[in-house]
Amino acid sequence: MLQVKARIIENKELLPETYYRLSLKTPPIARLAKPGQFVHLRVNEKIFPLLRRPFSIHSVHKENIQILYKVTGAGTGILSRRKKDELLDVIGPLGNGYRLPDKRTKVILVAGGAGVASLCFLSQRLASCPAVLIGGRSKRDILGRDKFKRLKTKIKISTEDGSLGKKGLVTDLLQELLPTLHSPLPTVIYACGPMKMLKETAKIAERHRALCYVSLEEFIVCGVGACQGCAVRTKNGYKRVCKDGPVFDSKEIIW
């Protein structure tokens, strides 16, 4: 874990006043970062907002890291107005990330909304992937498709309003896909998104005897496990999302 002043390379608006992609030059964090980990940012040097904001690492390119974020309140609103060449105080990389799969496995990525962020970074470390499933409320919530192109895999999309891809939930796509994977190789699912989506993904994975890793989205305050504010119930007692996670084996969580 490092605390550094990172220079903004780009803070690009992807959708008007909604989604942004932030690129930061921070060689030491870029060198150490693993898929599924996150960074803790101070959005400015003022007293307000007092707390840092956690963001999954979206991708790593040489000395730079990228963060995909949605403007949801005052903190992310301030962040969206930060300019190129300004400095941000960054702590990271934090947390435990995804366990990379064995080469003899079938890999499925399941993303809900901004949950696509950490899975894009994971895809950079994968040799192959049979399917990438992305879901959102509408086509405005479908992001990051370009990041998966190197996998040369089919990307399936669902939206709740039917504005892009199949109408329904991303877990519907997973339920349809798993029975068609006629392969002696084991299947591993990596999922990130809203808690309700992760719970259903875990149920589907268990029914099909697939290994499933989920990245939990909880309200993280300190980011280093001291405050206990992001604790979740597991079969081995309460665990901290920021320190013990954010990635867990789905069978470990008490949903």
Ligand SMILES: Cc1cc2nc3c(=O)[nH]c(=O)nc-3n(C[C@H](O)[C@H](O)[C@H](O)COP(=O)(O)OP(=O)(O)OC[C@H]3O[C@@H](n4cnc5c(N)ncnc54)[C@H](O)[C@@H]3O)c2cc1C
Second form
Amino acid sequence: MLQVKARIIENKELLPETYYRLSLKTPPIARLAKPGQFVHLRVNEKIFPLLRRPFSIHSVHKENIQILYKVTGAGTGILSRRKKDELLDVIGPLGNGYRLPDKRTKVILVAGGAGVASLCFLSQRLASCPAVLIGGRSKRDILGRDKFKRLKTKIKISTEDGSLGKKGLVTDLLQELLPTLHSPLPTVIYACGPMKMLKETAKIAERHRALCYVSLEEFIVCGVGACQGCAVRTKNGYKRVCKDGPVFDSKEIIW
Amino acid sequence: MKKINLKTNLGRISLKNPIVLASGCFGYGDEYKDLISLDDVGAVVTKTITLKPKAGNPPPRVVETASGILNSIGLANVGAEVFLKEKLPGLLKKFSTPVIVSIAGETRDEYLKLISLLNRKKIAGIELNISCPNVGKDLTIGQDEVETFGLVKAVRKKTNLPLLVKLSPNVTDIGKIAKSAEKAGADILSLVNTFSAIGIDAETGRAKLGGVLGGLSGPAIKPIALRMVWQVRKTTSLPIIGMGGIANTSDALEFIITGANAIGLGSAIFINPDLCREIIAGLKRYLSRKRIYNLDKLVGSLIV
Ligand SMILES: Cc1cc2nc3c(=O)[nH]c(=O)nc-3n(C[C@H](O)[C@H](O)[C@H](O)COP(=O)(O)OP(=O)(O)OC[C@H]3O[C@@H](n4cnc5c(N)ncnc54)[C@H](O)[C@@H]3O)c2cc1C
Ligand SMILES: Cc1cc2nc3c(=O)[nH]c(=O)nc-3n(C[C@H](O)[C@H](O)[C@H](O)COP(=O)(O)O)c2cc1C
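Please could you give me the other form, the form predicted in complex with the ligand, since above is the form predicted alone?
Now the full complex is given, and it begins with the chain already shown.
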């Protein structure tokens, strides 16, 4: 973990005033980063917004890291207006990251909205993966598909308004998929997205006795485990999303 | 160029510079080890520990407010036993910086038990966090002159280590509480702790924090914290660690000029761990520019 001033290589608008992909040049963070980890950055060096904002590492390319973010408030709004060659104060990589599967495991990735960000990075480190499921409100919320090409896997899509793929929730896709994966191989699900989606994913995984890792979001202050602010209830007491997570075994969480 | 001297003394504790990492804002030291070199700072105060481990309050535990942080961590901590076995030895071994241990209890007896556990440790001092609920009473210890006097006096009898008392700002007259602590034998005063506050979500009609009530910190509280340092400076001669919203060199200088012998960094660490080094460099530039050279000369130099 380190604190750096990272140069903005590109801050690309993917969907006007909504989704952006930010590339930062930061060799040390790029070298250390593992899928599922995040960076904690200051969108500016002013008093507002006061706190840093956490974002999953979306991909790593040589000396650069990328994040994929959605404008949801003032902080991300300011971030979206930062320009190429400006410097951002970044702390990272933070958190535990995804536990990589062994070769004999069948991997399913389940993404909701901007949650696809961390799963793209994970897919860069996977040997194979039978299915990637991506869900969003509408087709405009389906992102990062190109990043999974390397895996030559089937990408299934769901949208709540039916504008792309199957109409419904991404967990409906998972529900349909799991019974078809007849195989003696153990299955592991990696999920990232809104809390409701993760909860449902955990339920389905448990029903099918699949191992399931979820990446949780809580309001994060220090990002390094010091302030105890991002507590989440687990069967082993409160844990810190920023340090003990953000990735947890879904069975550990008290949903 | 003339040498700049940032040394400051808090009674028997001498600091190489006036920066103190405030309790609860850098954990037990290991969390920030990659980002802050503890050798760079004047002293550290560890997260308040209690006799038994505390799980803390239900989430959400933090919200961001206008220029502030509202928290209801609920003193979540590992408890004295784990702290003494697993956290403190590493801190004492790896760094030469003075380590002050913050403690809290729900009864006087709990404070005294903690003191007896700490007495033989090679720590620089003990800080009494008196802003916690006082079992069987409406007010916290720190909100009552008599209770504060009683606790500090009882603790004083049991330890020769430098004794710090961390004052609560949730009082009518902080000068009076400071005076009680001084009369009871405190060596150093730390102020202020967080301001009791509440956050409401109009959409849901609920309190934003799981614990409902929280404590406000950060730049939002700085002017009130400064006023309190000023009041305490006028009523006691004890060394003061001033804190509350310090986020840059100028803030630090304001507290020192008002009367703080050292300054505490809390919330600002979360935002910029590198701030310790920035403030040290900034103080040096200021002292050189003003041809003061010794930080000591600046303490309490307020012109009114
Ligand atoms: C580990 C982690 C990884 C994340 N990865 C991504 C990602 O890859 N892409 C992405 O678009 N978003 C991600 N987020 C969410 C992102 O941090 C928030 O959307 C962002 O902080 C909102 O800031 P804002 O000022 O624009 O919004 P605000 O106006 O502050 O709030 C809008 C919403 O964002 C939430 N939020 C605000 N600040 C934080 C914070 N410090 N921590 C967590 N949530 C916050 C608020 O609770 C609120 O619901 C991640 C969050 C966490 C905890
Ligand atoms: C998340 C958080 C946790 C804190 N925990 C403690 C604590 O355990 N003991 C204590 O005496 N003060 C605690 N404080 C108070 C700080 O030490 C400090 O007094 C206060 O935040 C004001 O300074 P600041 O505005 O620089 O943060 C905590 C503050 C915050 C924000």
